[in-house]
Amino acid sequence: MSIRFPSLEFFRALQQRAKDDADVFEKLGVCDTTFGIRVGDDLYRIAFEVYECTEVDETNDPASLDFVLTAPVQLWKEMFASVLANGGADAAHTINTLTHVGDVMKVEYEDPEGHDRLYRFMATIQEFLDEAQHLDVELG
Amino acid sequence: MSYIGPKDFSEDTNLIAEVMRVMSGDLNLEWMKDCPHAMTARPSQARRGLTLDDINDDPYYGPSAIPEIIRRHFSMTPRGGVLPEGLPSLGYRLNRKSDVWADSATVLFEESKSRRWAPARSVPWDALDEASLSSEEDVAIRQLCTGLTSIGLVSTDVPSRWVWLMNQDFHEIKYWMCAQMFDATRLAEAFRKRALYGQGALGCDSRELGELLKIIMESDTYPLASAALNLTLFSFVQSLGRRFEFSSTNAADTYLGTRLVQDASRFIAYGVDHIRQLVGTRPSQVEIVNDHLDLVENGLVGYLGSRELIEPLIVLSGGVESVAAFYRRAAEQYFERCIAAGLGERQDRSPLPAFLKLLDS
């Protein structure tokens, strides 16, 4: 059965995929950050500790997050379409590329050190999002 | 000149007599009785393993007991070990905690090892064989890699100039600096390999980059060197990594850019934490560090404006405006980090805003 994007169910499915691919995440190294993904008006809280995605939930408290990746629903759909089509985001749709100048996907943060966790752990975060390639996703 | 010990041990009759007694079975085992403090050290999280923070979770062995100024010893004794009489001084000159310390160094050290990668096999080099780069883009990437190789090598030199002067009680910082040297070496290795891969060649060195790196390397004190290297230089190295990934059209360059970003970000994290703890302990250092960063940023303007950097960036992005926007964003994030480090607003004194305005015009 396909999973609708955006939804909490979708991000929990990514969490499960990350657990199933534990060896991949362990190879990338420790990742300690709690960040947000804002899809339109919905904010999802994603927590990583050591090698695991330990928590996925919805939240109304961006201040508790190291950083928030913010984009309209359509951009996220475009990014995940690239993940699904290419077995992972292509060069034009990586998180780094989309956030690079700040005019496509925005990174919101209050603390620059929290913001830098995006860059310290970017490979893990990208891999987490790339796990969508293994899901049956309904992008709408 | 080599150090000559205070006695000829091979002619020391007392030592020889002691050895003969021990060999005949007369062990006094005094060292066994001298254990001053036992602690329980276990991994707090099994998956993370036994970390430095786990073995520091006791005031006797942990860093909380380190005084601001160490006068107790200058020997090789590991922190918490027994100090017998007559230990030689190893001549350490960095004996002030706030000159070196950052609480995050333990985590960054563990993270550095955990997030390791090996350029020889981790980078999907064969993706470059299929990369659709014009000859101009190909040469531009190799030119950027030449500069990054220089930066990587000098970034091994900077910590190496200070680590051996640092008291053993700051071993976490020494470990971290050794990890930095390895991380920087890997960056030099990876980008040299990228420059030379296939029908490759190194590009042209930059006088302005050389001046910037010399300003950083010849910083008068370790805190100034740390601010210059970790906070200023690596803020822009991180941004260059982001730009490298942004400009990439293939999996190899995406991988290289992402890893440059992640490794550079650890330097920044230490730099912000170190300078914040320095100026928190000794507020008079704010102006001293800011004065030095005035000089470093002047060198940075030279590098950012050098043809050897800005022209390949323009070739790869297809225009001046995109590069100006990239520089502006890199500077904004750098200034945010300076505030987080306790240095206050630097825009009014820094030469960077005027340079960026020039690009906009």
Contents of the next structure:
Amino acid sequence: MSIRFPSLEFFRALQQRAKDDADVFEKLGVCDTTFGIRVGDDLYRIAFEVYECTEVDETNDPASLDFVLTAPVQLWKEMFASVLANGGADAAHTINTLTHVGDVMKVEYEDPEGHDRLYRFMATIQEFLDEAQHLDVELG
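I've shown you the form predicted together with its partner chain. Could you give me the structure of the form predicted on its own?
All you get below is the one chain by itself.
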């Protein structure tokens, strides 16, 4: 059964995949951050503690997050299409590239410490998003 993107179900499926691949996340090191992914008008809250994704839900409170990755729905769909086609995001569709080249994806934050957490934990966050390669995703 396909999982629709964007949806809370999709991000919870990524959380489960991260738990299933716990050894991969342990190799990436400790990750302590609570961040957001804004897809259009929807904001998803994702929390990591130590090596584990501990929480995924929706929120209306971006101030409670370390940072928010914000992009139009179409850009997120392009990124996940790349993940599905390549077994992970290709170089043009990584979070690092999308937040640096052309500013097509915005990083919103209130505290510079929160912004720093994106760069400190980027490998874990990218791996979390790349877990979509194991899902049957309906990008619409």
